[in-house]
Structure formats: structure tokens, C-alpha cells
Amino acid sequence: MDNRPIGVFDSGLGGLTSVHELHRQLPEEKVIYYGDTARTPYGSKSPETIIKFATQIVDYLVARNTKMILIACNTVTALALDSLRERYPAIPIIGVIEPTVRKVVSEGCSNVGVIATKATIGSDVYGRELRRMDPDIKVCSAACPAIVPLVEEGLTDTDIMELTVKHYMDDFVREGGFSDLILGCTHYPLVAGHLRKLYPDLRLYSSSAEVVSEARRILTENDMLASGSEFTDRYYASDMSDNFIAMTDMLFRDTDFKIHLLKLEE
């Protein structure tokens, strides 16, 4: 039994769909979790950037002695993951990109699309994770840069952000013949449902689920999982807007938090 707090963080408001997912597989589990609002999106930085605002953040989570890291950011994964693990080897640091590559893999998928920030796409993170795993697969990538800006601004269930999905989603699916999707952005699965309406023979594969479920095979594996604890839930974020927190009472609207303010030294 380990009863420390899981550190979870995301670039902004997107992380919070995998605390919900941690929230229901891992109800006895508490979390720390901070969204970088003030200096979102991260898709569009470059690699030093991003490296440097992961690491701060990181520094400060371990810091408040969390047990484990989630990396709900498919861009900070894709750019930083491996850096935040030699900085921090005794610490479990778990990225969103090779549990949800493994789940696609393991369904026996051979001809995935792949949506994602800028940043990730030009990395070819997944690309490369998912022929490593299966050398015949066959992978489609496009980014879709406007898509995380729309969902910080609360656009989500509007008739802009279903245009949006179109405009980067339609040629995409007629070219690449695919039936399955992964949704490379935890902003992603805000917007699962245009996509559903929209391609409803897609299949898709959310980043914030599978991270989470790597999180609890890891923690059963080793003993560290919570029970009891008295620990309440953490909100950090570094810029108080009101789109955080409409976001935050939309996905916790059962849960009694408290939202903190925090800027990390530059």
C-alpha cells in the first residue's frame, strides 16, 4: 500500500480528461495535478521549450512527494520523456504514447490514423512506436494545431469546432482508408463526439485511458496502490482562467476541489 499522491500534469486544460479516467479506474487513488494554462499550447513551442516547462513542473511534483508521474501530454511525452527520466530514475514516469500504441497493436490494427498537436506529428512519435511494434502496420498522420486552442477557450460542443474537425478530418479519412483512430492529444477526447458523429465507422483510441491503465498495472505490480488515504485531491494551475475552471466543474461537477494558483519560476 503506498498512499502518496499521483503527480499528473498536462500543458492545459486536457489532462483533465485522465484524471477523470484515473478518478474511475483507480478510485481510491489521489492526484496532484497541474495545467501549465498561462503558456498553452505547448504543440507549437520548440523542443528546448518544452523540455524546460516539463522538467519545472516535474521538479515541483516530485517535490510533493508523489509516488508516481502522469504524463497527460502527448507532446511533452513525445519530447521530453525519456530527459524526465534520467533526471528522476527512481520515480515511475509514465507518457501516454507506448501504452496506447501497445493497446492498438495488441487489437491486431493495420491501418491506424494518428491525430495529434504539431509538435507531436512532426516527431513522428507514434509513427515509429507502432512500427517498431508491428513492422507491417501501416500509419496516417495529420496534425491538427487549432483543435487544443478551441477546447481552452470552452468551444467544445460548438458548431466552430465541429467545422474544425471537418476541415482536418475529412480528406484525411477518404485518403487513408483507416478504421482506426488514435487520438494523439488528451484534448482529444473532448471532441470524441463530432468525431463519432462525423465518422461513425472510426474506432478510437484515447491516450488519456490507456495511460492510466499502464498506471495501474504498474502500481498493483509493485504494491503501490492507495487505500484509505486521507489526502485530498490537488489543483494547480498556472494561470486561473475561467475556461480551467469550467472545465474542472464540468468533468469533477461531483467532486469537492479547490482550484490553486501557481506560477513555476521561469
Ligand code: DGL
The other form holds:
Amino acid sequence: MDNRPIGVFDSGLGGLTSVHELHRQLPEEKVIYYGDTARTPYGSKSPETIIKFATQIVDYLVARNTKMILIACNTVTALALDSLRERYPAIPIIGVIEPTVRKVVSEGCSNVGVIATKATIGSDVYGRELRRMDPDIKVCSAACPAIVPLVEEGLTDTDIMELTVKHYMDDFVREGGFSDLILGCTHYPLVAGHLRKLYPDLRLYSSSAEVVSEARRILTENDMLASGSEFTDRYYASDMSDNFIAMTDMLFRDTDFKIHLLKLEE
Ligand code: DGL
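Output the form predicted in complex with the named molecule next; the form predicted on its own has already been displayed.
Every chain and every other molecule in the complex is listed next, the one we just looked at coming first.
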């Protein structure tokens, strides 16, 4: 048993979708979440900047005595996972990409679409991982850079968002001919309603959910599950946006938690 909290982070509020899933799958676990709302989106920034920001956050979460780090962000996983694991070899650091790819391959998908930020698509990490696990798999990818800023602006359930999704997806879905779609950004489960309405035949795979299944497996195998912890979940944001507060209130209404403003040193 290990009652220390799990450190979870994202560039903003998208990673809260992973925390929601964590509470569902592992209700005894406690969380320290960091959303870098002042510097979001990461997906259009350079690899050096993404690595620098992610390192600052993980340094903070490790200093808070977390037992595991869950990178609830595809962009950080694509660009910074290796360097973070090198920096902290003794702490399990889990990224969103490998568990998602494993799930898709295990379900026998042969033609897969991937949508994500520019940085994630530019790294081709999903394509490489999918082909490594299944050399015959067909993969088509599309970057959807306007979705994250719209989510962070609180415009998720609007016609503007539906049009944005359509703008990125219509040709992509028609030309790709796939029936399985990876939501390769942890903000995208928040637009799953639009995707289901516009493309009801697509099967959606959420990277936010798969990373939690992987965390559960590692905690169970290493006898590190929490039980009866008295720690209260803490949410930190580098800019206390109304949307971050509204999203935490909506997702975690029934849990005990505190939200704080915290800027990390440059
Ligand atoms: N949720 C992050 C991801 O999964 C969003 C990236 C961004 O800030 O652009 O990639």
C-alpha cells in the first residue's frame, strides 16, 4: 500500500479528463494536478519549450512527494517523456501514447485515424508506435490546432466548436476511410459529443482513459495502491481561469478538493 498522491499534469484543463477517469477506476487514489493554463497551448510550441515547461512541472510534483507521475498530455508525452524518465529514473512516469496504441492494436484495428496537436502529429509518435506494434497497420493523422484554445476559452459546447471539428474532420474522415479514431489529445474527449454527432460510425479511443488503465496496472503490480488516504485532492493552475474552476467544479462535484494558483519559476 502507498498513500502518497499521484502527480498529474497537462498544459491546461484537458488532463482533467484523465483525473475524472482516475477517480472512476481508482477511487481510493488522491491527486495533485497541475494545469499550465497561463502557458497553454503547448501543441504549437517548440520541442525545447515543451521540455522546459514539463520539467518545471515534474520537478514540482516530485518535490511534493508523489508516488507516480501521470502525463495527461499527448504533446508532453510525445516530446518530453524520455527526458523526464532519464531525470527521474526511480519514479514511474506514465505517458498517454503507448497505452492507447496498445489498446488499439489489441482490438485488431487495421486502419486508424489519429487527431492531435501540431507538435504531436509533427513528431509522428503515434504512427511510429502503431507501426512498431503492427507493421501492417494503416495510419492517417491530422493536426487540429484550434480545438485546444477553444476548449480553454470555454467554447466546447458551441456551434463554433462544431464547425471547427467539421473543418478539420470532413475531408480527413472521407479520404482516410478509417473506422477507428484515436483522440490523441487529452482535451479532445471534451469534444467527443460533436464527433459522435457528426461521424456516428467512428469508434473513438481516448488517450485520457487508457493512461489510467496503465497506471492501475503498474500500481497493482508494485503493491502501490492507496487505501484510506486522508490527503485532499489539490488542483494547481498557473492562471486561475474561470474555465479551469468551472471544469473542476463540474467534473469533481462529489469529491473533496482545493484549487490554488501557482506559477512555476522560469
Ligand atoms: N491536452 C494536451 C495534449 O494532450 C493539449 C496540448 C496543448 O496544450 O496544445 O496534447
